[in-house]
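Next up: a single chain in structure tokens, the form predicted alone.
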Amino acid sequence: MASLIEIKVPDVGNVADIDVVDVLVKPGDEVKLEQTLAVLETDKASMDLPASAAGKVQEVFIKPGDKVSEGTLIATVLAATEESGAAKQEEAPAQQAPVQQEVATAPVEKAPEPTSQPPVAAPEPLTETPARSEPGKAAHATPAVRLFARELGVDIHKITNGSGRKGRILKDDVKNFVKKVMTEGVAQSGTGIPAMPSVDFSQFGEVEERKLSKIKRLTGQNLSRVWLNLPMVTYHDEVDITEMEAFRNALNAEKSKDDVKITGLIFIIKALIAAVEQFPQFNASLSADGENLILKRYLNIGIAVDTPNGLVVPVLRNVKHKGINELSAELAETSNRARLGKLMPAEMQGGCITISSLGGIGGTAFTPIVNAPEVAILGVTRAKMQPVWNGKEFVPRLMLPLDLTYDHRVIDGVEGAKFMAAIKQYLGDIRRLLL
């Protein structure tokens, strides 16, 4: 006997108010398992939201441009079988009032914070509505608010005034106050930062105006922030990988055709490992009033992919304890489920040092920026032969140029030539890994 499931969005990570981006199916349509019902978007990543259930569409609760989080309904479903049906019934309901009820609450929770609202309506009523947030008491916002003040850097008590009824503050409120600290220059500090000039380029010739993605957009507010935030340096030096690729070509030689092969990147994966291990202060967190510095027990290696919707960074875990052939494995995956648009915001969170590189393209040094709150970064740029003076002779050896970006606050630059020179140590010679 056929039954009725609710699809619903499933573990995303503690993630809030995630976009709706496109909805694949509407009313009537049979769906199959696994098959994409819609697709979403976070800052970091866009992902396809799969059926968990086979059958016929009965009723879709999303639209494009709504904002979705874990457990929202998305649609209902007559699966095609009693199997289908089964494998669901411990987590949906059995009967079907309580699927109307949801559709009948949900419009009342968006009410307050309508997405057709013009931009520059937020403002007006902030001088009509006299709900201040003095000091010492609690802001009037919802959590979701106060987490997205928190994602944005935002200090919610010096937004005095809230738009919402009763002097609520809305998420409009935080980003224009965020506009104005921007574009009037009124920082904490008290130093301003002058507006980029807005330019009409048609003057001057044809253009193509073209939307950013939504990672491209929170990617390059984030690395703002950073920049604006980090007193950051940057280390650059070389390291000879010679007999780290002879060996590399050996153990790859071994493999079969269907084998996944082992990259460089693993390698510095696992010299980065040791050299963090050395120096514990890169494994760290400076405490958001910049008092305390939170040492971390787990060891989690963020890579840096990039994909057709941006640059996105998914994690990988637990890095000490797995081998070269089962790190290979799980990077080639991870990195294709990234490029894919695949991966969930949980696969892209708790890591605690990056690796950026871009030895694939090419490059002879660049300038990573510090991926927040993480206190350090590791720039891989191409590999050559060069000439190496070895005290009688010069002799070919593969060079590979690496560029460590720190956060000075935390790491001083003693600290910061020590590390780099512990992962050369490790790389130039990999069987010290085994010490």
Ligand code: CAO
Contents of the next structure:
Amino acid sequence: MASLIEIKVPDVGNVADIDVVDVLVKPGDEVKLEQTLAVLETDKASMDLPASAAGKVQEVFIKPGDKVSEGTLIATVLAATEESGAAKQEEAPAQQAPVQQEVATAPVEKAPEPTSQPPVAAPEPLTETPARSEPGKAAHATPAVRLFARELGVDIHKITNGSGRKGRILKDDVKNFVKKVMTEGVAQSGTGIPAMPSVDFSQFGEVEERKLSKIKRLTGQNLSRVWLNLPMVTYHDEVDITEMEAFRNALNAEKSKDDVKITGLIFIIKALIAAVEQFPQFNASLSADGENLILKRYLNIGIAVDTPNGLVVPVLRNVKHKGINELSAELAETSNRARLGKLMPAEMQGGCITISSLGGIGGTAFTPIVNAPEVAILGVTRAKMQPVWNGKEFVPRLMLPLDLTYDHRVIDGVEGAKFMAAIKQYLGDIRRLLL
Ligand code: CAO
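Alt. form predicted together with this ligand, vs. the form predicted alone above:
Following is the full complex, with the preceding chain placed first.
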């Protein structure tokens, strides 16, 4: 006996119009449970939509380029009924809704948390949304121009006067529309920053144009907004982690081959927790009117993770009472899922302060951008052995460079320096974490 299962986009919070970037199955394909049916992309992550039932695909209702929301029908699957467990399904025709509330656990991004400090008046969104498009009324433009507009996120229906024959919308009209919106938006923000000119690089040599991933595009927009809105200062220092490293190596030596190894980052997380408890203004956000500081009694730490689709920031929750091993296991598991694009939206929300570690790669210093509405971010680059003067002689010590960027509206320079000094104390002598 077989039953027809409708696979729909599950509860995705408040996010609508999620891009479908790839559809990996077609009618007639046999799919296994949890096999990826489609890849969705939101502003922070590219995510797989897994099959919540095994069987033969009957119909696929989406294609790349579509936009989906919670409840959108993805596909129907004819599944062999099993007697046990969640796989047991009711037989029903595909049209009969809802046949079966198959809740695929697709990690789809929720709307970003409301920020406590709204950005300056942003340019009017360029993105085409079904709500704004005039149903049934096609814009007067060739498919190539429509594609060009879509790539720039422009709602072609908003371009009213095409400069082509009989008002046809041309590529230049799309470019001019973008320029106009950007310039007006910047003017509204009061920054007066002129738009970057568009350059035809092909006049200098061969070029290839590659589309940025959605995460990169939206991360870029967010970073620019933070950069323009927050007066940020980055304070650099370095800390002697020779003893900490000896302890870390000793701990790792006790571990078996299959255990998660402890990286230095875990000690940095512990030191950051202790420092935040000492300086609660670092676990705060400005209220929307900029008049009050919202101090948080909970502490969640965001960790910037590099993934093939771009930067994501999963959040380690309620870290105050978590130990080194627990944090290590959680970080390894979370960053692994981040790289596979399998993070749930909620896992990237609610951070209080972020760490961006480039230490596994190198560097001597950098200036990370605050993950607003948080007020500070700690950057880490590569520790290296250095000759350090101890009053009598130079001795080899392992020195770790740290970079603290903070929102200067909330954190004073002295507070920043004291906060860094506390982190240094904890990392320099980790016994202090017990105090
Ligand atoms: N100094 C010296 N060595 C370091 C180090 C440091 N500061 N930090 C990490 N390492 C070493 C680790 O000990 C590990 O060594 P072994 O392979 O010998 O065990 C190696 O580098 C790789 O570490 P890792 O990167 O896998 O692990 P981590 O816990 O240090 O970091 C994570 C985890 C998820 C933060 C990291 O993998 C990552 O994605 N970093 C990129 C973050 C990013 O993109 N930041 C930029 C954002 S823009 O502001």
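The term rigid core refers to the most C-alpha atoms you can superpose between the two forms while keeping them within 1.5 Å. Residue numbers count along the first chain shown, from 1. Quantities reported herein were computed from a predicted structural model and do not represent experimental measurements.
After superposition on the rigid core, the Cα atom of residue 210 is displaced by less than 2 Å between the two forms. A movement of the C-alpha atom of residue 326 falling short of 2 angstroms is seen between the two forms when the two forms are aligned on their rigid core.
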